[in-house]
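Only one chain is included here, represented as structure tokens and corresponding to the form predicted on its own.
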Amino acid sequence: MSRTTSTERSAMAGEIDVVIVGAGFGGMYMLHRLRGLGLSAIVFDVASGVGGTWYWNRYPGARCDVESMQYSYAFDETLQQEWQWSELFAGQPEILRYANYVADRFDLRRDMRFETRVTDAVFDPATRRWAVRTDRGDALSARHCVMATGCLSAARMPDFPGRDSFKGQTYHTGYWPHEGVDFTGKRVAVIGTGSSAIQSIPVIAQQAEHVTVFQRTPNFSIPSRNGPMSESYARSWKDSYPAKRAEARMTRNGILANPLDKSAIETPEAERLTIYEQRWASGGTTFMAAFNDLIVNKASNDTAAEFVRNKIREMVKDPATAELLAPTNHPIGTKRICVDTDYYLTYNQPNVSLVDVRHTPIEAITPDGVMVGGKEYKVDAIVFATGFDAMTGALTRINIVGRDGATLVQEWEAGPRTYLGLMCAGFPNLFMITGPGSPSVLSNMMVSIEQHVDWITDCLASLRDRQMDCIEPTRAAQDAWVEHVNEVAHTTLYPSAASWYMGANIEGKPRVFMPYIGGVGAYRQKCDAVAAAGYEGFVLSGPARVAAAAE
């Protein structure tokens, strides 16, 4: 099927029911559901195709940290049955193929406009509509806007002195060249040791003459134990998908992880170590489900953290390197735990070296390499694995202007404020998929995306049934929800880590715990209860009410 791009079309103008920003898994499903309501909708995306984060993050080794059988749409039973995953943890190319398969299967592209950046969304209180503009000259009037911009889509490029003076090639893991990169025979610097670095370093090291890793903060990583998807394992899911999906929706993080309902610190040491060994052997992020108090009890968390540190010490032959790689500055799991394939073992290779830049930071990028502590590390290429302006960056990069001329940037100056992570007071008819204040990045994103899209769809249908056309949260409801999100966060160990959950990776960004830690299941029940109570905490209005108020 041909793919419509901005270079093949003229600018759009006129009225539409809904503008969707983002053609990732959230935007795709949102479009599908809106069609089911008979509403007109257009999706804009700066990419040249669907897939969102899986369109951009093509770095070597890019892979999902949720099992394939759980990281997929649940809304269509036929789709669930016909798609075949090849690995337990799907790699980026396969996930992107899946996204394209879904787009084609449901004929989504005809309502998508690619290579187009939404620049402005301005609410007009007179018409109660959004004026949406793009960098391609599109000017649409939309009753509703849905921001499906993704939580990890605004890449952060560090502002090192001399960065632009480097004579070699530079790359960011979040904006990887589509044609790939051949590092054969090259000296490569990798700056950062978060998830994308942990996945890419072993693959780059297989090619490069030498890899120098510049680490400020070590991260905990669990082996993925990835492998081919067996027919029997896939069948065990497909034969009981409805029940498994229903169960996953009510868990803490949207993942079936066989959680053990007992305290780590209250379990005898020998038994505790046996349980950790079993989790380590099975691999994946389900390691944190080994006990029920790892994220709330520091003493319990310390047992898990030390277990993983000891595993690192066993794997890495050089004791000094092992200690640098063993995190000690945050509880395990309070930064998104990574999964890897041979990450720690890679440091045993003679062509891989580790430079600690926590105490001696990078001073500058030079024309020939990286300067640390007065020493220049000469390299041919630099990979910036420096993460994202998470959760808010993609939203605040758009000029979103609500009621009374207030901008979203202004409203969120001290940190994001939402009601349920779905809407923001002062911004009527503007929805966010997996926005701050919802489980989002603490969950299986596919589960949270579908829950939000379904809630928004039901909301729009309810508005229509009531002959209403406008919905907006009250300040009181929003304030209460923000207070609840913060209160729940501080019952856990999460705020003790300087993580991107807290905005700590972006200079000047407010230190606020952005996602909701109360659990996917509890959050779903809250959203359902709000809707069942006539959208409690929201103000619903329609043309008749506006006309009456004006008389």
Ligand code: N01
Second form
Amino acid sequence: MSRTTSTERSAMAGEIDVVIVGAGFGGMYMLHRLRGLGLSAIVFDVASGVGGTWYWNRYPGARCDVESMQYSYAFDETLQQEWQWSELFAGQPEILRYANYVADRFDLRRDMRFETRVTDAVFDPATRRWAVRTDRGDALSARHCVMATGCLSAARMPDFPGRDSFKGQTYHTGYWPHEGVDFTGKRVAVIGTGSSAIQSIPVIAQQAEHVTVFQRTPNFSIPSRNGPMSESYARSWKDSYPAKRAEARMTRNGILANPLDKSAIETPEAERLTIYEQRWASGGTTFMAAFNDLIVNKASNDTAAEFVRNKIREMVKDPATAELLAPTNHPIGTKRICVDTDYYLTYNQPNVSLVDVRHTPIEAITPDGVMVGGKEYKVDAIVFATGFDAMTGALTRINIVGRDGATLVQEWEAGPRTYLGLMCAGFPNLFMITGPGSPSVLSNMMVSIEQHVDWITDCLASLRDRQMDCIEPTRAAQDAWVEHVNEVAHTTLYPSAASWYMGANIEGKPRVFMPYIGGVGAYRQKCDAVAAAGYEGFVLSGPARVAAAAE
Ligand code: FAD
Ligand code: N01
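Rather than the form predicted on its own that you just supplied, could I have the structure of the form predicted in complex with this ligand?
Next comes the full complex, and the chain you just saw is listed first.
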């Protein structure tokens, strides 16, 4: 996880319109749009290149689980026509190539500074500007900050006793070595069974002498049915991209999934099973769109959960292992559903074993392996597939100090509070892309990223037109939004799971359902209505401090 600085450059100083933190898909598109407004902007990223998630997560088997024809930028028709995806679900190397292609095509790099961590952003109420500092000595005064820091970019390493004593190699899926890892002949421990583990275990097991998986919570996983992208399938999208993208933007998750508007529990069993079989056969996350009440009605959810459990029992030959892998402690979909290639079948291989660490947690990492219940599992390498301090971690790791001297960490002590997931009261001119309180991680992130970037761009253009330079949400608007986000979450089954959506994977993190589950379509309409009403719920001000929130 150490950062190497391969490029020399002198520290930056002076005034700029916008500092963007993060050069993933969010930061890249933000820069492109701000240039279109004629604003000066600079992007900082710790990484040595663009791509964010797809720069860091180079573990074996890493790929997206939203179809590539949908998990891609929609803002430029020529771009979406000319780029060719090779698989239905692109792998990490291809997505990273795409990010680099976009960076080149739109000449983004000249305003990007890599291998640079933004450490501080402090608002000065006198100048209404942010003082931004980095770990390479940059000190910029920015009118606006856009935090494109990612929801799943602050990797989390559990603090197992003895972790540093391990004599072999350790890896975190979110910081995978660029040169790759050769596990040939190695005994490998994988800790965790979330999406990253579920993608990587089958690939690691093809190479390693033995893989021991340490599972605390089994997850539901649906086969991806990935395959080569056919010319005709790509064409079917490209021929009507604008219309399809427009339709996706108004869906619940930003994905065209053919949702069935029917209750699972009210559908006769035989018909229900046929529908599940069809969804299972076509694969992917759209399994959850099989019925309209899977995420709100426990009885309906149980039918889907049991269907998947039965599939696991069919696939995994050893009944005890199958039962361990079959999730029973949370409704299906309330932890991020996983998508795999041969995950369950991998447990039929003689070189793969599963250790349950729910009831007997990992006690320690020893010099030679992993200790559970007094038994030492000797390994040569440990893969930590232990996830992220999701949604808030990348933000709270920066010293962000607002108008009244309070830090973001203090403001969010009891859980993140935002207005629309875009801004926080007390932190003027600081925007977040896919922040907590927006649909974000519950959606096709490309759709949500583009929506936020477009909204922020329009907002900055509007401020300029009104000769304003400062925008901040009111506490009242923020409180009402937070209440709404909670209220909607509690109409669903989501809060019943100890998920990272709830902050449950981080000790001491407040248990609050962080994303907005009202759906990307409804959310977009709300954001647009707020803007159309003169930025309702925000206070706009200018050099003369003219308040013009609602004209
Ligand atoms: P990121 O891509 O996370 O980029 C944020 C960048 O900010 C990082 O490069 C980071 O280094 C930088 N940064 C953070 N803090 C600082 C700082 N203080 N100073 C400087 N730089 C900083 N979403 C989907 O919709 N579909 C998928 O199939 C999907 N698959 C995923 C698979 C994996 C393995 C992971 C981890 C996530 C996946 N996601 C998926 C979510 C994914 O994060 C988003 O789709 C998207 O890539 C996020 O883009 P972003 O620009 O918002 O953030
Ligand atoms: O992380 P996770 P991830 N002892 O938090 C376990 C996206 N993504 O990197 O569930 C033992 O899901 C933990 O156990 P538990 C996607 O949004 C997408 O896999 O807390 N185990 C869990 O099993 C995803 O949801 C793709 O009980 C410990 C695992 O580590 C998100 O990123 C691919 C432990 C962490 O799972 C995060 O996924 C990859 C401990 N002390 C990622 N601490 C796609 O396919 C943690 N664990 C698109």
